[in-house]
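First, one chain by itself in structure tokens, the form predicted on its own.
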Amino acid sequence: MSNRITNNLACPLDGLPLILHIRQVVCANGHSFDVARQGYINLLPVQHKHSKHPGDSEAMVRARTEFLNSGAYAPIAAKLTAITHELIVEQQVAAYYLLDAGCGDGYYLAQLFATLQQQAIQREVTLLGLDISKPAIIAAAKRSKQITWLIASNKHPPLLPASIDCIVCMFGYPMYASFKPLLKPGGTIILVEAGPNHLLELREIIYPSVSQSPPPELAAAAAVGFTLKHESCLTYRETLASNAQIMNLLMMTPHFFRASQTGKQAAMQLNTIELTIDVVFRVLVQASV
């Protein structure tokens, strides 16, 4: 089965539509980009990189994949799928386009695709995942051949204007000003973010003091015309029963870089921990024009 390549790609150099031609996508100005053997497309020009190897490293991606494959965050994927399914059903369109901006190793998007395949949705759904990390997209391409995977940045997403119905941002850094032109009128953004008590027990071990901060404010979203349509929370307890699983979790989060060496050493001594998983889901809508 060959990889699916979406029809709304834009050249990262001039913004013109990219057309699939055999194993390349090509714009009218002659810029071409290969479809890699694994099925992804690298649309991250050197001028959009902030380092030689941007994004998560191979080690971080491997840790993320091993942790997510354990099922510890399966309830998060299930709730995301339920919210997305409702949005797709609400939209009276023949074709629905959803982008996971900062998709990592593709776990959540692959879970969504698998669920949608089992459900009778009377419209065509196209899923796209982009991430600035090449190792992450290589890992994502192994999860599904029916999703378009792109190496690209949230700041410069290589997609045609007004061609996306929904953008998902999982524990990431939403670029509202960059997202807005991609969305069709009435398009939505799903933000999935850590709640105040997320991983509280681990944070109490790796930091000398812990604050319980709410998710980021939405002033930047409001400034470009997005409003909050719906907010819900998911809280549950999850036991990690091995040091390897605990260290995989730590490595896949920003806490790996923020924690002191003393905090990391304390985590390395753990063989089990019961964690609070506390996640906030927010649906933002763009005003119709």
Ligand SMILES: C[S@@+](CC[C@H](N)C(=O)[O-])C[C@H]1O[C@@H](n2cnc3c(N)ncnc32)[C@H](O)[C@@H]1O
The other form holds:
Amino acid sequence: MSNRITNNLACPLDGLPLILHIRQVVCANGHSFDVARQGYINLLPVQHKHSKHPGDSEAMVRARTEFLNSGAYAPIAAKLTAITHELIVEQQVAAYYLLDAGCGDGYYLAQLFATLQQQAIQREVTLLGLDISKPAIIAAAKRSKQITWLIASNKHPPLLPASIDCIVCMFGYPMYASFKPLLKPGGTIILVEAGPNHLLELREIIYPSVSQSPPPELAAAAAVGFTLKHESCLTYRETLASNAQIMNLLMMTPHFFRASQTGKQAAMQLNTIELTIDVVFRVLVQASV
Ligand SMILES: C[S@@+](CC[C@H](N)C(=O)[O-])C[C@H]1O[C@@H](n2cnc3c(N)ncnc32)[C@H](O)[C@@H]1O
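Given the form predicted on its own above, what does the protein look like in the form predicted together with the ligand?
Okay, now the whole complex, with that chain kicking things off.
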């Protein structure tokens, strides 16, 4: 079965609509992009790459997949689904388009798709995931054939203007100025970010001292006209019962790069840890003029 390819893709070279022709998407100027054997499309032209292999490496993606498949972050996926469900029901449209910008290995979108399928929503919901990392999108394409997966950058999302109802950005790199033109009137951004106590017990082991760091401020979002509509937290305890899972978690977070060698060695000695999971969900809307 081939992957679902949505009708709102834009050529990354000239912004014209991309039309599906058998195993390629093509714009009116003749730029064409193959649908890969695995079902994704690479819409990241070389001039939008800042390195040869941008984004998460294959090893980081593997660690993320193994960690997320354990279910340790399933409550985060469930809360994302609940918020999304509310937004979909609120929005009076027949067809709802949701983009996960920086979707990683596609765990959250695949969970969202599975849950929405079980709920009787009177809307056609179309899901798209993009990530700048090729290994991440290859992993995502394995999770679902019902979702459009793109190698692309948050800075130049290859999507038609005003074609998205909701952009999800989880533990990622929101680029508000690039997101704004993609959204339909009344469109929303869901930000999911680490709260002050997220992974506190692991941070206490890998760093000499730990400060409570709040989630990023919304000044950059406000600068392009987004306001906060809703904010809520999800906090729970989770025990990781193997060194492999602890190292998978470390590897999929920025702490892997920030921690010293001594800090990482301390983590390598652990066989179990009880962690605080502390995540902040924020829904942003465009301020009405
Ligand atoms: C911390 S991971 C989060 C992945 C996923 N959202 C999750 O929570 O499992 C950040 C992701 O952003 C991707 N990324 C980094 N820079 C990006 C960019 N400019 N555009 C799109 N994705 C990017 C990385 O490849 C990585 O998959």
